[in-house]
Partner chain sequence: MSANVENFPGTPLSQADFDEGKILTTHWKPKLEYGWDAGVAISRYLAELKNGRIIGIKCSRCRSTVVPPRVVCEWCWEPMDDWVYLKDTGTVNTFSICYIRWDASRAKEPQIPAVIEIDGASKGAGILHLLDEVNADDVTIGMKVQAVWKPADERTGAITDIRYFKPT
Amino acid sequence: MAMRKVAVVGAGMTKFMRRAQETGRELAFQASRMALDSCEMTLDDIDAVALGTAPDAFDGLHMKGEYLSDGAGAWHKPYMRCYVGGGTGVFAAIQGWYHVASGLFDTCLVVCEEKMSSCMPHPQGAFLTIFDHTTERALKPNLIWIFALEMNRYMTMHGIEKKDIALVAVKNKRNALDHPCAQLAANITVEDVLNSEVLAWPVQRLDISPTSDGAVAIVMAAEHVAKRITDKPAWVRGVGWSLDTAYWTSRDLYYPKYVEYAARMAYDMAGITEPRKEIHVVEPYDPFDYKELHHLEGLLLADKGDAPRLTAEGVTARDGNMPVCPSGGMLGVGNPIAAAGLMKISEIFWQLRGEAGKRQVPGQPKTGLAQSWGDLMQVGCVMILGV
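Quick one: this chain alone, in the form predicted on its own?
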């Protein structure tokens, strides 16, 4: 049986911030309600629900997937939960696509939620448990200093300076000033980044996204349903994913091969042969400023080591030839892990429909790419949408 065409027809997003009152269940409900309202659907129109959320320790809840299920609209509905670190947001949407493309369901609500501020005493306490208990955990690693190793290797391999990378933080935080859900929007300078607190060299405070709480939801529908719901469906043209080894010490960290493999899979499915010409707007995963550059190269949208030049020359600006993170990305909008990846897809959806408000890129983009990345620098997930 041939796969069916699938479209994103609705999307909703809560404000990203630290929250002392709302529970994760309530955040999932808010995003789900917004997504359904946006396409004038109700839960009665939804056949299945795909949820993405981090392990239980992050929200401080046992069996978190079950806890979130009714808030995510899954009461008495087929329901699945997935998690692949920061890659979860796009991976969950890929699961939603599978549900509908297979013919098993006509509609699927995809919900991603994270309440990072609930992780006590700090999210890094949960991250510590993902490392190998014999070879790594004794060193008490945390993700920041592992990413510092990767960032340093990337800089050293290509002769890139810190100021070249800081331009990404400046761009994205400034873009976020136009996003109503942004947590860390700011008008900063390269000097502000270079003078900010050193966390683990070369990672500094303004190089990194914040601890965030929030949720995002999208509605996916088969072709015959999508055309009935909206005259502006955003079709899923390609999906891709790749998983590298968890042993990051055995890989050369200057280049994310797993992102390239995921991108090639998505490009092949979408029939894209020249991505730099055929992709009109990009939302790569940017929890650190260097990761936007790293991922652009892995997505084959920039030559190895050349992404900083594109940024410096304004190519990746909102009004540039290849707008990158016109939303403000995770650096400016925030980083509730699973929800941040699904935000990337919702932003592409809004851009393609001309509904991104002040963050809308000039002209009318026809094709966009969302990418997420996670776990121990090993997961690549890509989705390409088109109109």
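Counterpart to the form predicted on its own, namely the form predicted together with its partner chain:
Keep in mind that what follows is only the chain, not its partners or any molecules around it.
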């Protein structure tokens, strides 16, 4: 395949908030403008725009891509909206990547936005519609069911205890104290997690990321443009994405095979044969604390069932051998769904450029990985950046 080299050259984001005064299009504009300003580009320099945003039901707006298009700077440009549920953030960046890698465009602005607070009383109500209308919805499920079912399966298959998993929430919320956009940064203890309200056992209140409003944008450019724009481009070394069966009750939930497939695709493209040595900083998708562990295993960065041990031993701490979610992740920074995935790419971008401030991981990382996950617990999206 003759693909061009593509780099991330700029990034911007809004605060992540429980409820923002700004509308979705206003948030999209703020993040997009900041991303362009960060690399001293203007909208005239952008050839195409890729947008990611979650179900229209959150906003009560049909055709959200069109709604957000002015804030995303999309008018009179080739524009697309993509959507794979929670996986949308990294998926949108992958769209941006092949817009440029294909040779069709030299630059692409990637924008992800979510305003979940509009859905009353709680966006849970909108999540109901992801279940099969005939065979499942009559049972009145809620979204947390499937997480609780998956978490229980994961814990039982490996003999993992809740206190082992709670360490992830403690770590990520603490990391988020250093993120200026964080919504739920906190110094909490394992006991706080274990004593928090039981929602759907084994899922408790502090195991979960919040619902959020927010937007993130990045600028992607072909090699010859990127080198003009910055002396620190973060090159896209590999991308991967994979979808598993929608019959989620027939899949063994203890291991995310589709994440492994996505990761293998990205590692192959990047020429990475020993990911545990070659990936220096990781932002896996962490809407729930156990998901960080589940995904580290799917990404082949931990043996099956062994990610809790790495966490307990500090390997995944910000100053550990393999820092995981140094941003504070979705548990700490917040979870405006599509924007949260793109936040992870921005974090890797800032980490690789040594611009993450108090969040900076030591040792000048050269290669980082961001991953998102979604649809009906069945899609994995991976992007590897390198400097």
